[in-house]
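Just one chain is shown here, as C-alpha cells, and it is the form predicted alone.
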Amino acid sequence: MENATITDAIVKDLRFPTSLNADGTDAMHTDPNYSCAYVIIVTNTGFEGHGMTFTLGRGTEVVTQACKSLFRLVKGRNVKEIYSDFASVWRALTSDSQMRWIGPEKGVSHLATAAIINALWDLWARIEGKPLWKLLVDLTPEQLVSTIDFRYITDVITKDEAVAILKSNAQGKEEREKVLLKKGYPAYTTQVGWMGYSDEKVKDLCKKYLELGFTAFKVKVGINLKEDIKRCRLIREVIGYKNKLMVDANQIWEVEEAIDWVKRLAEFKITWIEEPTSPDDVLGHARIAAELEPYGIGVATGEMCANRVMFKQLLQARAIKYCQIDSARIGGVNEILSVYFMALKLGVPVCPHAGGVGLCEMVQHLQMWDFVALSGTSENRVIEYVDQQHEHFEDPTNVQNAHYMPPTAPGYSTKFKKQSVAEYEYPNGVAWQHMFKEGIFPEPVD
C-alpha cells in the first residue's frame, strides 16, 4: 500500500431488463429495470477497487456522469494517505463547494459519493488480502472509528463514545466470529411479493422458499386494499401464522392513509410496515408508528434516507422500530458505520435494504460486522434476500438454509464477471443490442 497511487477511473453504465418480468415492481415502481452505476478504480500496483450504486434504468447515466466529476478528488491520491485520514477524504467527496451544491448529501451526487467509496473499500479489502466484513472487524476501535465524518450527529455520538462502545463489546468477538462462519446471517425474502406477479406465481415462490428454509416473507402492498388483503391472506394460508410477514407500501401512502390501511392488515399478523409514506417525513412516520403500536405494528424505513442527519431523526423521534440502512443510498461504507453507532445507542434494531444488483453482496459484509464488533447479536435483526442478478458477480451471495453465509474472498463482493459487463453495458451491450433489435425495448433517445 506504500506506493500505491490512484491513476484512474471506470465508470460504466449497467443494466438489467428486470420489467420483462415484472422483478421489482412495486406500489411506486411498476417497471425498473435493475441497474447500477459501477466505478472500477485503477492504481499503479495492479490493484483495482469496484464499487457501485444502485438504480433503476434511466437516469443511470445520470450518476455515471457525477462519478466521472467526483472522481478528480481521489485521482493522483497516494491510497495509505487516504485510509489513514478516511473520514477527510469522505467529506472532500461530500462537501466540494460547487458539487454539494446539487445535494448536499443526497440525491445523485451522493449516489455517486457512495459508488467512489464503495470502490475505495473494495480496494482496501483487496490490498488487505480479506473480504470486507473481516477487514472491519479486524480494524482497532480507533482505526474503524476514524473512516467516520461525526460532522452533524454528535448530539448523538460521538467519536469517542463510539470507541468506547467498540472496546465494551470487544469480549466475546472471536466466539462470535466461529459462530458466523458456522451457522451464517439470517435472511428473509421479498422473491414471493413483487406487484406484479400473479397469485399462482406467489404461491408457488411461497412454497419454493419455505423448502429453502426461510421464516420471514416480505409483500408489496398499496395500490388496492381489497387485492393486498387478498394477497396477505394467500400468503398466510401457505406460510402458516408461526413464520413472518412484512409489507412494503414504497412511500405511496399519505400519514393518515397509512395508518388506517395498515389497520386493515393487522389480521395476518404484519412484523412491520416498510415505507409506509415520503422517506422524508420524520414526523410522519413518528405519528403512524404511535398509531401502530398497539397493534403489534413496526415502522421500517431507510431504503431512500438520504444521509446520517435523516436516519438521526427517525431514530431520535423513534419514528422507526427497524432501521434500514442501504449499502448505495447513502455515502457508502463510512456513513452506514455512523448509522449503525447511533441504531445501537438509541436501540434500534439494523435490518438491511437489500435485493437489487449488487445491494445483497455488499449488505452481508457490513450486517456481518455488526454481529460480530458491534451489536453482538442477530436478535429481531434479519437482511433482506432478493434472488436475481448474483450471477453477475465474480463472488456472489452464498444463501443456505436461509441464512448468508460468510464471503471469504477479498473486497467488497462487488466485482462483476467481465461477460456480464460485455453484455449489459448500456446501451451498447450484446444483450441491450439484440433487445434493440428484436423490439424488446426502444433504442435510447440522444
Given for the second form:
2 protein chains.
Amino acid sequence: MENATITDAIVKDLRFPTSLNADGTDAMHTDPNYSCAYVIIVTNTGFEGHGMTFTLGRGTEVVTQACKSLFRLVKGRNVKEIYSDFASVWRALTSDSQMRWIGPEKGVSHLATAAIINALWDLWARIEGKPLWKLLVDLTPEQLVSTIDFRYITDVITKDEAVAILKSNAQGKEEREKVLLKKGYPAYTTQVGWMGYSDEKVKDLCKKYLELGFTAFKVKVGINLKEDIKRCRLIREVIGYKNKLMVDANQIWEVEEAIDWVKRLAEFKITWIEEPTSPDDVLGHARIAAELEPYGIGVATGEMCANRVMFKQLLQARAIKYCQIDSARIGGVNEILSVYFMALKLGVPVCPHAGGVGLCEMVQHLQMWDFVALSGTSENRVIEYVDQQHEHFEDPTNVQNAHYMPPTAPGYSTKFKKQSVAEYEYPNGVAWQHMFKEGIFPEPVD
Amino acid sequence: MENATITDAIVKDLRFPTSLNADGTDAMHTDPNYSCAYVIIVTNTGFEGHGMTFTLGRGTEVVTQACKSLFRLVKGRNVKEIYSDFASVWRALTSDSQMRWIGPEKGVSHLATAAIINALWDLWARIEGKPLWKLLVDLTPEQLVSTIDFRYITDVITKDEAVAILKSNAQGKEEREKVLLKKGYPAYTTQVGWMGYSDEKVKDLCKKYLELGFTAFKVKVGINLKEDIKRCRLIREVIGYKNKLMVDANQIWEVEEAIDWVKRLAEFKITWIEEPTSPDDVLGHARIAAELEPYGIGVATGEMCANRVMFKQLLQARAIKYCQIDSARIGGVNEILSVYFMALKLGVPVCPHAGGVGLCEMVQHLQMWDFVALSGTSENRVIEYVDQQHEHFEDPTNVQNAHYMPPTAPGYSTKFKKQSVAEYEYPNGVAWQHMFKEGIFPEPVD
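Please give the other form, namely the form predicted together with a further copy of the same chain, since only the form predicted alone has been shown so far.
Next comes the full complex, this chain leading.
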C-alpha cells in the first residue's frame, strides 16, 4: 500500500437551500436545508480522502468545529498503520479520555467521527483504486472484521463469530457480484410524499415513479390523521395494492399515540411504520412493534439511532423488523459494519436510510457489500432513494429501473464537485451570498 | 416579576488543570482537566443568569460553539414569557427543526442546552431573590410542572399525574424545610479512591473523611481485578463494615465481564456498582442488575445518561436501583425534574452524581427540592461530594458533618468568581498562559 502520511484536513460547511421547495419536509423537520460537514483528508503523496456527515442546516457549524477538534487524533498518522489496525484508530477517535465526555459516541461528536472515518475509507478505496463496496468485498474476513471495535456488543456478537459468519457465507460471492453488476440493487422512493407536497403533486409523482419501475413507495405521516388516511388512499389508488407502501412519522408520536394512529392506517396495507417515536426509546419501539404485529405492520428505525449499542438493543428487544442504518451517522463505516453483523445474527434485514446529501451515494456501497459478502441476499431488503442533490457529486448514484447500479469509480462516492463547493459553502459561497443579497435567506448573525 | 428582556450571552471555555494531580481519574478517563462551558445570560435590566455544563477539557470548544448557536433561540425573549411557559422554551431549544438533527437531545447540543437552561434558572432565582431549591419549593404544583416537556414520557408519567403527586406529598413540606435548614442533606465521598491515587493516599483519605463524619465511600475500579480486591480490602479495613462502600467502573466493561468482575467484589459488601458498562445499554444494565441482585449489589448509573427517554427506560427495565441524575447533563433543570417524577413513580431513589466543576453546587438544589416537595425523604438517598474546585464559585457548597447545608444566596450557585475566570479561561487565561510558557501543557494548535 501507498506509504502516505496524513498531513491535513480541510473542513467545510456546505448547505443547500432545499427548504425553498419543501423537499425533505416531514412532521418534525418543517424547513430542512440539506447540508453537510465535509472533510477532505490530505496526505503527503497527493491522495485525498473525502468524507461527510449529513445535517439539516443550522448547527452544521457545530459539527465542523467538532471535525476540526477530532482531526488532531489522526493527523500525522501513517495510512498503512491506520488500515492495518483500523479498529484502534476508530477507538482513538471515539474514546479520547477527555473528548468522550461530550458524547460519548452520540450527537455532534459522533457525527464528526463519521465524517472523518468516512473520509478515511474513501482514502483507502482511492489508494486501492476500487469503489468502496469492492474494497470491502475483497478484504479477507479477518481484514474486514479487524476494522470493527466490538466494545459493548460482545454479548451479541464477537470478533470470532463475525469472521466465521463471513467465511461460511463466502460461497457464491463471485456469482452474486456478477448479479449485482448486471442488475444492481433494489431501491424504493420517498419522493412521492414529502409532508409539504400537494395532493396533485403526490399523485403525479406516484405515476412518475411507477413508470420508472419503482415498486415500493414511502410517504410522510403524523400531523393529521384524516390527512394521512386521505393521502394513503390517494397513493393506493395510483400504485394499487401489489406495490409496497411504507409510512414515516419522523418521531412525532408518544408510544400509545403511535399504536392508535398506525392501526387506523392498517387498511392501506402498510409494510412498515418508520420512526414512530423517540429514536432513543428501545422499549417504546418494542411495545409498538408488538401491538402492530397482528396488523402485519413492521416497525423500522435507525436514521437517528445514536450508535451500535442502541442498534444492539433495538435488535435484542425485537423492536424493529427493518434495520435502517444511515451512512452518515453512528461512527462511520466501521461501526455500521458491526450493525450489519448484529442484524444478520438476530435475523433482521437491513434497509438503509438515504436521501439528504450524499446518503444515497454512500450507503449503496455498504448494502452492496452486504449482498455480495455478508447476507448474500436482497430478499426483503431495499435501499431508500431520493433523486436530489446528486448533481453536486463527482460520482453520483446511477439508478436504473429502480435499482442502484454499482459504482465503478475508486472511493466512497463522496467527493463534491469544485463548482458545488464554491457555490454552496456556507455562508460565503456564491449562491448563499446571492440569496442573502436577494433577501431569500437572512444573513447569519455571528 | 421583573419585566426584563434577554439581550446577550457571554460564553466562556473554562478549564482547570486537574490532571496534574490525578484528581478525577478513573478507568476510562485517565487525565481529565475538569472544565466547563460557562454561559452568562445578560438582560436589559442588569439581572444576569449564570449557567454551565461540565466537560473534561478537550472538546469544550465544541460545546461553547453549540451554546452560541443555540442562544439565538432565546435571544430577545421576555423573561416573564419564558417563565410562564418554560416547557415551550425548553422545547424550542431542543426541537429546532434544523438543529435537532445534530442531537437529538444528546451529546454536545444537549450539553449546550443544559448550560443555557441552567443559566435561565439561575436568572429566575436571582430575579426572585431566592436560592434555586427554595424557588422550586415555593412554586405551586401547577407552576413547577408547567416547566416540564412531557414529550416521549407520557407512557410513564403525565402532566396531571405529576401535579397530583406534588399535591399529595405537600403535607409536611414546612416541617421538612426546617429539618433541611437545620441538618442539611447527607453526602458521600468519592475522594478516597480516584484511580490514580496510591494505597497510602487512599488510606489517609479514608481516615480523613471518617473523621469528617462521612459514612459512605466510593472507589474507582475496573482496570485490574486483583488491585480492586486489594483496594476494597484496604478501605474496608479502615472504614469497617458499618459504613457504606460503593464502586464505580466508569463504563469499562462488557456486560458479561461486569457480572463476573463484580461478583468477585461481593465479599466487600458493595452497596452499588456504578456505570458497569455503556451508558446507553439499558438492556445490558438490566441483565447486570438481575445477576447481581442475589449478591445484594445494586446497579447505579446516570451521569452520562443522554436524556429523559434513556432514564425512562432504565427505570422501566428495573436496570438501576439508584438513579444518578447529573445537574450538567440532559437538558438542564426542566428535564431533570421529569426524571425525579419518573423515578419516584417507579420507586427508584435518586442519588445524584456530583464532583467535577459546579456539579455539587448545582445538584444540591435539586435534591433539596426533592426532599422538601417531592419524595419527602432522604432515606436511601445521598448526594456525591468531592471537595475540589469549589473555591472558584461565589457561592460554594457548604458541607458540614458530611451534610450539604442549604444555599442561601439567590440563584443556582453557578456564578464563577471574576478572578477564576481571568485565570482559567482557555486558552488565554493567565494560569494557562503561564502553564504553556512553563511547558506544563502544550499550547493548543488551532
